[in-house]
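Take a look at this single chain, the form predicted on its own, given in structure tokens.
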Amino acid sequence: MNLMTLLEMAHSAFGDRVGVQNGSDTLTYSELFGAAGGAAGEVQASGAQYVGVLDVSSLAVPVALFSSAWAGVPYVPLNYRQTASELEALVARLAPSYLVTDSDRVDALQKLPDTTVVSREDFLSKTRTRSGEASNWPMDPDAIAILLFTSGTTGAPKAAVLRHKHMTSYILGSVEFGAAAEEDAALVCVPPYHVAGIAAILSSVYAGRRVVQLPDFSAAKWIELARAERITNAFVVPTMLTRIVDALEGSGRVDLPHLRALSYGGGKMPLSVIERAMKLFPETAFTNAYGLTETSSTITLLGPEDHRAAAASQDPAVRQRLTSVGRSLPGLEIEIRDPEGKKLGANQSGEIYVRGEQVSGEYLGRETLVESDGFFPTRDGGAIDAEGYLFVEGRIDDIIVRGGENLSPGEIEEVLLEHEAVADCAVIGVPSEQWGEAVAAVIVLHEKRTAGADELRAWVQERLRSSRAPERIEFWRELPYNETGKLLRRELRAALAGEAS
């Protein structure tokens, strides 16, 4: 199966509705498919290997998206937040690629050898006049269909593959066709380059979902949006709902009465944020959605139900499922294991693995991280309770080794969000000559709320056993986040340590 064949039954049953919007610009799906035809004609033309975009979100994305697909070569969004050098060498190891960007980059890039680059202007203006003159596309399942970098901090960046298999079987297995009114709309304020906004692409087209574009997010921009497009759906990370809730509190105004379902990921939730959120969208439906790239988006949901049941509990245990990522999606398998490999119990932390048509593993040159029993170790730690509910506990690597023993970074995190003048937090380990690894936290508080590092230490203290208080803690007006809401702790490490971030 190939991409294309989830746009074609889209322009099949539902061609004359709207199927993406950015701004007043806007392609139905019958539109949609015949650019994807005509850039994929473009595509073949120019004899490149990869098509790559790199530009913040436009009716070019998703041309480029499903063109890639028809042409049968791989798609490539680029993130444009990197420098100048890191995106030549990314461009460069893409060679022979078509390449669609912005028109302040078109002079820069066409320098490099074997790169066909094209302005987004001219790259919609070529593909709306030049439709369907592609050759039939392939469908072979395990041909690549999207290659996606990883940031690189550690070297040079890695490029995750995801195969047409992995994503239709996403797809296929989470969203049911044409299940959407056509006045439905899903608000994507996700960059093109992360695994979350292909995949809010790929479901909005098979449900028939007119998709509303957001480039460039800012909490009152959402808002605005969401209100003057009548959303019905939308996608959003942690940092931006709390945004989100945070001006809709500010302004004492929600008015926004067709949001029928919000879904978030990406990055921990506050508890805090999830319940105001719910306060003040009682009648919308919550989801949590938590996946890797390397599993080609979602594994496990919390769902809407489970956030009203977890939210209506006297019942702690049932209470606490609020900051779970839920169960898993019908197919997959998920397993909790020790630093052997052995399968552990409900309620035992440990490195997640999980198995399933939609999982790749893969990264391009190398050998795959599946394991031979078809399972893929996330790096992320976490632990399953007894009803199946699954709990991350953030990365592997960032668990803190403390005199021999393993603290979670997000136990201690949580317990300090519960603390009334605690806005945000991250807690990572530092050098110690003592302990090998200290606690240290960097705490944002609430305006007009105070705390002393005394009252937080006593307060994790008095919660949690005595080794996992902080023994370093400082305040910040803000913690680094990156487009993805996704906590840079690498940045605070290197602050804590005195070296430039």
The other form holds:
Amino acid sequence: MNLMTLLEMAHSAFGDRVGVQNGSDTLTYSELFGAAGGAAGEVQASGAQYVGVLDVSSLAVPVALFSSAWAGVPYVPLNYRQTASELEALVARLAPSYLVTDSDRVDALQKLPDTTVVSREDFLSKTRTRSGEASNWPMDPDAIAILLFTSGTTGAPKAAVLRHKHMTSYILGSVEFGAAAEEDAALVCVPPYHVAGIAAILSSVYAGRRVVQLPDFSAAKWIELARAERITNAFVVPTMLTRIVDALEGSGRVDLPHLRALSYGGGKMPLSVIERAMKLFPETAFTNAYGLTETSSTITLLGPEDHRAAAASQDPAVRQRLTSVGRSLPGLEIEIRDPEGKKLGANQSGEIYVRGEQVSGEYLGRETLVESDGFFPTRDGGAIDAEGYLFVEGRIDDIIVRGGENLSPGEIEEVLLEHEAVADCAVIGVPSEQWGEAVAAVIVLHEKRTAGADELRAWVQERLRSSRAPERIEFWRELPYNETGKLLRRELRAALAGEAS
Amino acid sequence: MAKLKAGTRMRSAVGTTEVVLVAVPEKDLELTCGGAPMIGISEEPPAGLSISADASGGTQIGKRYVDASGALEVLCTKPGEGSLAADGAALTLRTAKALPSSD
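The form predicted in complex with the partner chain, contrasted with the form predicted on its own above:
What follows is the entire complex, opening with the chain shown before.
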């Protein structure tokens, strides 16, 4: 299998439909297919072993993605929010490569050895006028389709490997070919270097759903574009949904009648935000998706029915499911295991393990992380309830060990968020002479509400054991998130360690 | 009879059907469409063949077809009039639960 097979099918079954749109510029599936072939010819002629993209979302992104598959070399979207020297070091590791970037960066990057640098505009105009010059794409399912660099906390970034078989297995298993209606349109606002950004392109191509790109997210732009383009489907990360909900509540007007389905993922969604969103969009189907880069994106879903049932229920256990990431996709197996690798039962917290064809669990140049039984340890903590709903409790590495007891920051954060004055919060471990680690909480208060440290400490103590009550509480105006909604805990740790000394 | 390889593209010798082999069994088997052995994607079909009446159910683009064991799975990438079989046993449509879009 090759990712190109997906585009070839779209090209042959509904080639005249608009596949991707950016502003007023569009590519039909047949135009995308032709441009991918043209670009593959350019890539092969350059001798590149990788196709890199260092840019925001544009029509060049899907062309580059499919051209790399056609040329038989890995696609490597790079995070443009890094320093110039970090980026140059990454690009140097990819040589010889073919790199598409914005025109401002071309000159600086052109100096790097064995790197063919082309601006987004030149790339598009070249490839749209050239077609059919590349050879047939290779069909080796084990070939590398995508490399995604993840930001390591120490050392050089490592590259997660997704092979053609992983990504195509995810698409074939989760998307019905050509199922989208002619008027369907998906608003894609996650950056190209995020696995969700790649999955969004591939699943929309396979479904035949028009992708509308939003390269620079703001709530106002998102709302305006959703209205203007009659968006029917969208994916957002939690911080984006928070801003959209704030903006719509502030304006007193929702007026998004076409928005049929809204899915979210990429981080923990506060219960209050999803509840407010469901009130604002009573007709919209909500889906929570949980997945990792190493699993070709989504592995569990909390679907629209689950959302409605949980929101309508008086039973606290059922209502709690709004904070769950749902149940596993068909064909995948998910288990919770203890630190010795023993499988745990319902409602017991441990590490989330997953097995299935879309699971890669592999980094370039390193031994696979997949165990001999085929399961991949995600390094995410979690528990599965008796009905199979998965609750994610945060990264295992973030667990606080206080006096020999393991405390989950997620559990404490959830309780703090239930307090009416708390808008956002983060719980981390800080060094403690007495306990090894102590619990610290950083709180963001709602604008017009107040709560003191003692009150919040007592709030946690009443609901959880006293060992979980934060020893230290700080009040901040906002928490540090990256642009895809991931809380930057290491920044919090650095800030709190700095203040303590 | 031949050992099949995942990722191989094949076409019908008697119709327009094209498939990609998604999963293949360990053992050799003969994949047919419309009653005639399927051929490599760039091979010319032998002359004089036609669709056999008992294998004319047709194929649909985007559907996956499996054998009884589940070890063989093919994806139809171009539809046609013949239907698929492995060692004479008809392949069946792999029905997937409809999932909400998560992307």
